[in-house]
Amino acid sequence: MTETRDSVRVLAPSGMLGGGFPPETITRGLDLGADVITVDGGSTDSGPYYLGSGTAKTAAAAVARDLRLLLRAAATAGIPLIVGSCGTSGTDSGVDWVAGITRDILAEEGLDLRVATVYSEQQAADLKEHLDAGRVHPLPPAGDLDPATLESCRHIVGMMGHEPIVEALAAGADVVLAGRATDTAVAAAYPLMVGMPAGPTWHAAKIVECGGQCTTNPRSGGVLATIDATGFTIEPLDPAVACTPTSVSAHMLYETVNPYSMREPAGTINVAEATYRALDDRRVRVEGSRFELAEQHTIKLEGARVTGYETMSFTAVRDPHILGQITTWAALLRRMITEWVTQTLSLSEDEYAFDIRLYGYDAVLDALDPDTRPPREVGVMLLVHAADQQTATAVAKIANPLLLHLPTPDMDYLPSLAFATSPAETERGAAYEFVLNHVVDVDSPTSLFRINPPEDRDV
């Protein structure tokens, strides 16, 4: 599939594989003449949990639940179906979930289609050749990275641009399960396959990445992209919604550090002069967007390693007293369960650590917050992190009972506050962290990633 278009439509149905969407905008879709359908079916935004534990965060019944539609939608147009960053991070294991759950509907379905996946975990001693070699850099505000940090890690992906995916479907793929990829990557291997512009296609790819994020109503649905020689034009599924300049222009800011202007692993997405201008009352052009080539391909590492594990406690605080002097109670909380911890447990403060968020008062802006009226009621919730489980609980059940009855120091009366659960302790598990920040430099696009081409069709 080489052949050069006048123009191609991209049908995004929404920001993430999963997350739902009306049944009936795909049936627009495809009546308005879709040529891919795309759809990213990851991302960071939940935290390094997932690329750690290399699990998904959105449930197996919602990815099929689209998946189905979708697949469906693909094979009575006869269209391709992309998704990227399969599993939420990417991971091979990512991948493999969602191409189990592809296997069974076509199965359950009847139909016909060529699925093809590519894997973008990394290896820690693969990576470690590049960083000999001079080919990892860190991007700010990280340090020179050291081997060691590689090998900690539990799971390691490279985040692709369009070209693998476009290998796969070169090759005959009707379906791409990609591993992590950039969201713009997913939207734009189609349309630059088929011979339209960098630019507009690039700047479209970012419109589209959210689904109806860019309209008037976020919740409706999917867009419709249709890319040409000069720029895009982009429309809502839902009839009753609308794109507008404003709403179009201003996805710009969402997750850029400059809304002029987004790398990708081949170059930068240049915005700058393009103009956004309203069709009707439901269609926005876009014109003047740019892609500039970078001289040096990257592809940038996440990789995320255990830091220890957790154990929460969650209580509520009702009592006014309290609540006149919320940080003067929190402030006892804090001093009481470090003694506490230290006698009964022989625990030195470098051995564990926890935190107390007083949600309803501070606990999501902290100082940032000017509002110092008392609050109706907060929520209390510990977090302890140790090395180990055990220690982290063991913590936690030392300060349960000043969770259940701690008065502020001025009080002759025993309060009792309301534990949100029973047993009050909640064993998290595993804790993450990102630890990089990095790109490497690549020869060839496609070089950190395998691509496994559909399997030929019994004849």
Given for the second form:
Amino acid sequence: MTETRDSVRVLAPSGMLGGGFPPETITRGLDLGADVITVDGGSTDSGPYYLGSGTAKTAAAAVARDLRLLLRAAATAGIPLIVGSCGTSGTDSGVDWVAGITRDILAEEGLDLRVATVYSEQQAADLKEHLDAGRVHPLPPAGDLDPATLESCRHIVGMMGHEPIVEALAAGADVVLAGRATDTAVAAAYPLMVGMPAGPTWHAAKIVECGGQCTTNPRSGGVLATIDATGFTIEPLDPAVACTPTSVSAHMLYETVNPYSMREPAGTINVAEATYRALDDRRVRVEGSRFELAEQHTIKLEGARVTGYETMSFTAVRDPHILGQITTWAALLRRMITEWVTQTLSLSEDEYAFDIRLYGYDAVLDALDPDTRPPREVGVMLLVHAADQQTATAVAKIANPLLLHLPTPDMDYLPSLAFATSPAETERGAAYEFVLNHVVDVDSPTSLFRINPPEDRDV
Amino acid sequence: MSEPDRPRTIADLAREVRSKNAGPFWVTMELFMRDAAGYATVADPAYLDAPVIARLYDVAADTIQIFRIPELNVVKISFPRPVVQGSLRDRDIHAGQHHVPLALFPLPVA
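What would the structure be for the form predicted together with the partner chain, given that what you showed me was the form predicted alone?
Below is the entire complex, every chain and molecule, led by the chain shown above.
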């Protein structure tokens, strides 16, 4: 696996394992000579619940459907398959979940592939040692890390770079199932391992991380990046779709704070001087990308903790009289809930919290909304947060008659509003928040990760 | 098709205005303008700068980063997420609808 070569072709079928892709995207990618298949299995984008609970956003059947096609392709072509951030958040449970699905498929299909797993979950006690030694630093806008914050996390993961994945490949893995990894590390690992230059490799890895997002039709399937000594060439795997200099360079804007510079564990991707040139009407050549090695290797941490428990109620208003003064009505609702909770449950205001959202009026943008026209109908969501589920539900139940019958101050009768469900209350369970936005200085890029090489096959 | 109205907001000159989380602690927005003229309008710091964004989004001006990218006719704006993602007060988990105050921002008076 250490031979040098002139170029490496990376097949990226989609932005997320379980997101689906047309089977033709794989066929076409193999026809074009793909050397490795890479796909991301996760993201923080859907919120802290998935890391906090250690469960996946994707359905097992959807992950299995994608994996079956990818495992068959890897076996047919004899090329490695790399999956990063398994199970959405990349917890150990997420890696085990994807590994279980993989084992089942390999058995069902009779495929003989060697599978390695790489775990990235961290223990608070270990990180506290790093913190005490001054090796943990905040990223903006975070402040210094309180050791109690580490203890409060349900799960903490470190984001691996390419190095632990390379080690698993070097140990003979055909399939690498990685815990939390940077989006780019997944696609960069194999090209770096076989000697492709860092600048073009990391830039290509960033461009392919969302599959077809860098093409003129993001829903058409995947892309193929061919990395060589001086740059990379990117093309869509649907022949009817194009990559253009605009579609490719615009992808550097997607979900990034800074479109020119991105920090990885080993250094910084710098694309400020990169050029994007159309080779024909659907392929783009990118050159001039740089990767600047950092003096200190750092691993970014992600952690999620339980903040409490939530209960939700949802009612709706269609009466034009109430809608004409919906903010007055909502202010009255807020005040009445607080009064009734104080009287009935004897809770002080620091023992619970609630949010009233007027969907159809200003729920999404609240005070930032530039439009204040009266709505045609309004969905009223009451979201209650408390230290335990029973308290949150008790508050929601106290609010129930108000959500059913609260009039505006000028009405001399009780309206009945439109509850969406019976019961009106839905217990949401634990609520989570992301609490870590910090990096750890490490001496070795693999020291925070546990690499399980493929088991030796019976002869 | 009738003649479009005279452009009044940034959205009227844009191909797309979008917003999204950039990790759990940042939000980022892009104005994809239709042409160089539209880009010149929104890229003008006398029209759109950090204090204006700060007022639109009720955030501190010194935390705002603005990237003006003439090759793409794009202005990109990033700032720390004012509300913790997934918290009780977070009403837009992906921050995917927070482009609207910017999109509806009135164009400069000609």
